[in-house]
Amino acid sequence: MRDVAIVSFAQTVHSRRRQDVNEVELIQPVIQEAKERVGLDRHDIGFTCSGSSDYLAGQAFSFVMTLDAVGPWPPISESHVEMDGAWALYEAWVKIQTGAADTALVYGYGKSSPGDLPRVLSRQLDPYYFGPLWLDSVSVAALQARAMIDSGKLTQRQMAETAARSRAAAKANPFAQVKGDFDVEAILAEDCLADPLRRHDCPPVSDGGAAVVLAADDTARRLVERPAWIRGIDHRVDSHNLGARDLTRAPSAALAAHEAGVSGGKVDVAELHAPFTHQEAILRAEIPLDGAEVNPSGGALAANPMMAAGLIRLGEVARRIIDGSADRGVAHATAGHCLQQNLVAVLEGDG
């Protein structure tokens, strides 16, 4: 195995709505400034892979017009998954192992404020059984809210604590959309959206992305002094039947856990992708985390922009590793209703 770490990390600052760019304007100086941070041109990058949805754009195959953003000419190579930049990460370790490349270039972007992001996300759900039922994707998270507090895991004050403490520590990050001090009374005070879940207890609609720099052995540690090394990585899937599953567990993310070797070592920070409050709770008793900060960022409670979320969980680790300021993280990235796929991430730092 080839040792791979990513070594720059750049995110937009996100925002309920970018009506001033399209995707190629607002992802673009992003992966300018991702490249630059490591003294890199197009020329040195050997393998490109994004994320992003067809359904946000609004057309078929938008990822090719967002190569503009890229300046693929010359050809380059190049890939894209319809799925988070997270699991666009993933391809590109996949292809720096085969030894097809030595540096990749990946990121991950979404627009949700021209539609309805809750009616899109719902055509994630099985076309035949749950389609029909016209469930949106607060809905279905509402369900798996109620399942969490009616088995007794969890109290609607629990999520609005987890909420309160996501958007306070999100005042520290210059990137976050909702940050600030909340009163956890006065969040329970407010009217549910789709019983048991609250405005707070959702994330916020974001537009924004994300991009990533990897790179392997020698060429790692030229570029950066701590490269943040991908020890471990793994990806699982549960159910797309929800009627299948125990909702208030998500043993795809055990298992990817398990797999990446989360519990090798102890974990410094973690950064968990959990849209809603309560799938905090459900990654925590899944995922072993040693007692580490959890989202210093604020997660995705702070800023969820498509596609890229999971994406900057992983950058936000590996930022922290590069600057010294941990030395093993877990990152952790969702998609689908309900932490159905899950991906999971160990970064290390030399030492």
Contents of the next structure:
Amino acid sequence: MRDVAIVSFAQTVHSRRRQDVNEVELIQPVIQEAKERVGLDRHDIGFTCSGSSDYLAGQAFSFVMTLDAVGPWPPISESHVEMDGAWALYEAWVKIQTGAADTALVYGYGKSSPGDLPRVLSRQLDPYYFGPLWLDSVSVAALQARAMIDSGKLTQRQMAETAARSRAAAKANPFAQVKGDFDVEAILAEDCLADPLRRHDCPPVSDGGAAVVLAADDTARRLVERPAWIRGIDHRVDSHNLGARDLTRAPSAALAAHEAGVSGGKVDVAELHAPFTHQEAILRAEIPLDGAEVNPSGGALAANPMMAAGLIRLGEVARRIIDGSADRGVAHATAGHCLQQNLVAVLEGDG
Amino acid sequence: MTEPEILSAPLVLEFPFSRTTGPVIGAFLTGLREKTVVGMRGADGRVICPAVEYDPETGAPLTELVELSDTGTVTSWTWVSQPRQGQPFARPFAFALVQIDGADTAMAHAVDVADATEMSTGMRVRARWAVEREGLITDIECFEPELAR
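Can you switch from the form predicted alone and show the form predicted in complex with its partner chain instead?
Entire complex below, previous chain first.
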């Protein structure tokens, strides 16, 4: 295996609505910043991979248009996933492992504001048994939250505490969208948005994106003093059939964490991609984190740009390792409803 | 300096597909047209409803359809106070996971009650059949409390 590291990370200041820019204009400055931080220009990038969704962009093959933000001329080696950028990062990691590239640019972006996001996300469900019901993403999450509460694994108070803790942590994150001091009692006094979920249990709708530069071996060591080495990375999926799953569990997250080697050492910091408060509790039960600092960025509850929020978890952990404030961290990304698909990576610094 | 005016225009986007449902999903949907609910026996003997083509655990192809009833139990639910376009009702309703009697898994659907206080996990429900049925999951108009009839 080659040693592959995250050497650079940049993201937008996430916001509810960026009507003043299109997707190219949204992500281009972030891509530029990620490359400039390590002194690379586009000719130095061996492979480019992006994550985005046509269902958000409102256009088939929308990622092709967004390649204008990269400058793909002369022709480049490029790929795309209709998934969060975390899975684009996985593809780029594989590409580097094959020896076909020494560096990679990975980005993910989404503008959710033009549509009704919970309705758009209903199209992720199977088209026969779920699709015709237009079961929206918030309702689906609420079915999972109630399963957690009914099972005795979680209370609404604990969910409110997760919301308050995340938004308080986000005060230190200049890129976060929803941040501040929220009172748990006041949250619990609010009406439910989708019983048992209150607004605070749900992620914001965000427009935004992020970019990461990967590099292998001596290239990584040359670009940055302390590369965030990817020591393990794995992704797994559970059944799309929600009614056949135990919704209080995410076995694919546990399996990905095992395969990525999470339990092989102390975890200083973890970024979990848990869009809804109850999902953090599920992930904490599946991924052995033993006292790690969890979601110091505020996580997806503070900013949830679709197709980028998972990649941002990898970027946030890498940033902490690159700046020397953590030695070993765990990053998690999810996709689909109810934590159906999960990616886990272990990042480490030298010495 | 004033902010420049941002021009916008509506875009109505659809991804229209016609799908062939095949021998398993097709059998389930054809059953609904006939007011019958069928499940599929899994590799471990448990019954999965709605019927699925492959075992969720092992991936083995499944073929043993099992006829079930149109009553069941709510295993989870949420309240939709502001229904979205396309959802089963334009008035407030519940989305629920309903485990059909004789099945070991649940199906998603709407439950038609007046307000959230009438919903509970474990409540008994019965399918209310649509008058016009065409082989869709919406041939079950919704579920309603079993005692309502």
